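Here we start with a single chain on its own, the form predicted alone, put down as structure tokens.
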Amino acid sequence: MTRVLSCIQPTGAVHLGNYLGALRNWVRDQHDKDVFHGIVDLHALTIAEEPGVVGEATIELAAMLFAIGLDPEVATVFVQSHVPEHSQLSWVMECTVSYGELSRMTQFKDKTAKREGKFISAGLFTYPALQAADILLYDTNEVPVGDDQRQHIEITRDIALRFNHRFGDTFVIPDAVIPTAGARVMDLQDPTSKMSKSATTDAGCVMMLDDPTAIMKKFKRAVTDSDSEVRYDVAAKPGVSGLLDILAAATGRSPQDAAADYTQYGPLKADTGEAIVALLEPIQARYRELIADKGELARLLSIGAGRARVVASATLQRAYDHIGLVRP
């Protein structure tokens, strides 16, 4: 069965976007393929300046996952640091990946140029190395990236095919997959660009656990346009398009076949919202069960860790081996 590995950062509150785009990918997939998902606590660490907000932003997020239907007993869900092999190969992924290949890559230019003037961790430099080590450790075929990850996947081959010349057959050489197409859900004030946490104001990004209240409050006021015809056409009509869009994920239906339901966007803006409010209840409903029962989550992110090490302790110990260090 083909092993599949996505992790995702503790760094904020999951969204529409987030679920509709993939995480619910996440979900239908973990009955076809042999699923790892990794709550990369250590990765958030390069930007944590403040004491416990990576832990609760970590059982905040473990606790979403598994509301909206990643089954423990399938899918490999676990928290980075409670696997010390991820650490433990990074080091040796470190040593194995130039100075050079890291200094070219993209996203670290891209994120200290928005940090100039401000503390730039180290750790931002020698990202891909621990990506590397993430990935590796769990013999890993395929990994689900955008276009903003490529450059990651390709360094973490890099480094495992120069690994295994050096020190024989160790690593498998994974593939960045583009991931299943996913709801298209953009913003709903700025219906030109993706829903994102990051916008200047959160009136167009709905959350995951917002109530019914604000989620028909911000369906109500969405950005529409000057006509009253309701028609699928992303280029000339993009708020009525990104509504249609999202009721039809909701719904399971087209966006065409949605549209043919109404004449006015009144009527479009309600129906979308209650859509919404009724996916997303059973899902609030068991996260308030999970995250108020700390003890049910350490239980249910100790089976992940414990499958999880299961793989990476041998992967790890294959390449200290494989070096020629001594075992202890």
The other form holds:
Amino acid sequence: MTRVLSCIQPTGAVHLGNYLGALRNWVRDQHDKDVFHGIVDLHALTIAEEPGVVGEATIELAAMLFAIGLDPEVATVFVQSHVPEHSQLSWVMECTVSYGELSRMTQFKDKTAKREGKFISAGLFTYPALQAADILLYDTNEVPVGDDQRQHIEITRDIALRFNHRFGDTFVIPDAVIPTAGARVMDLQDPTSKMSKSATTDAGCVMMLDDPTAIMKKFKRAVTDSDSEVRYDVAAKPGVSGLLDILAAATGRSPQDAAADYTQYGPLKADTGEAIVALLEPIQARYRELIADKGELARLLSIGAGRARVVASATLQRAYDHIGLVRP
Ligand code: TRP
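Right, the form predicted alone is done, so what does the form predicted in complex with tryptophan look like?
So here's everything in the complex, that chain up top.
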């Protein structure tokens, strides 16, 4: 069966755009392929945080992934630092990639440019080596990624090919694949931009844990278009179309179809808000249960880590053996 790996960094809360745009597909696709989902807490260390911050974000993200319906018996959901092979293979990757290659990574250049005058960790530089380890440890066939991550998959392939050439066939060469298309979810205040929590105002971004009152308020205040016609037309009517996209994603209809039910903006906003409240309610309830039961969360994560380690430890040992390191 095709092995798929996706990883996310535990940096901040999940919003509706992440869910409808991507995470919901993880749940839908979990039965079709052998899916591994890593919460990459070690990658989050590249930018310094206060003690406890990364751990808390890791627990919250894990609770959210289970709350939306990832089934620990089907999908392998694990925390990167629970699988020490990531750090171990990362060193081998660092010794297989060159200084020049890492220097040419656009993400590294962008991030260091933004941090001028601030602390730039060596981890920011070697980040792609750890990511290559994440991917190669699982004999991954497919890595679903957006355009911003393509270069990271390319360098992973280069590292794997170089290693295999030097030491014999060891790693599966992964392919970057385009993620299954999710819903188009635009910012409620700036409907020409994707919903994002880094937007200037949080009024345009619905968080997964927003309470019903806050959600209704954000939809009621959503930016609409200057005339008053309800019609799905992304270019001419971005505000209304953004609402229709969200309503459609929540109700399983097409946005054109949903548009036919409305002649005014008010009811469209109210119904979209209510549809999202209804969609999120069971997820929030399950999240609250899990976040209040750290023992259960730990148990679920240990199932994932156990399964991940079975694969990862075999791959690491294979790599060490092919290099010819002495077994302990
Ligand atoms: N670099 C990725 C990002 O910022 C996160 C990541 C780490 C990742 N390891 C990975 C993604 C392995 C896919 C596969 O989004």
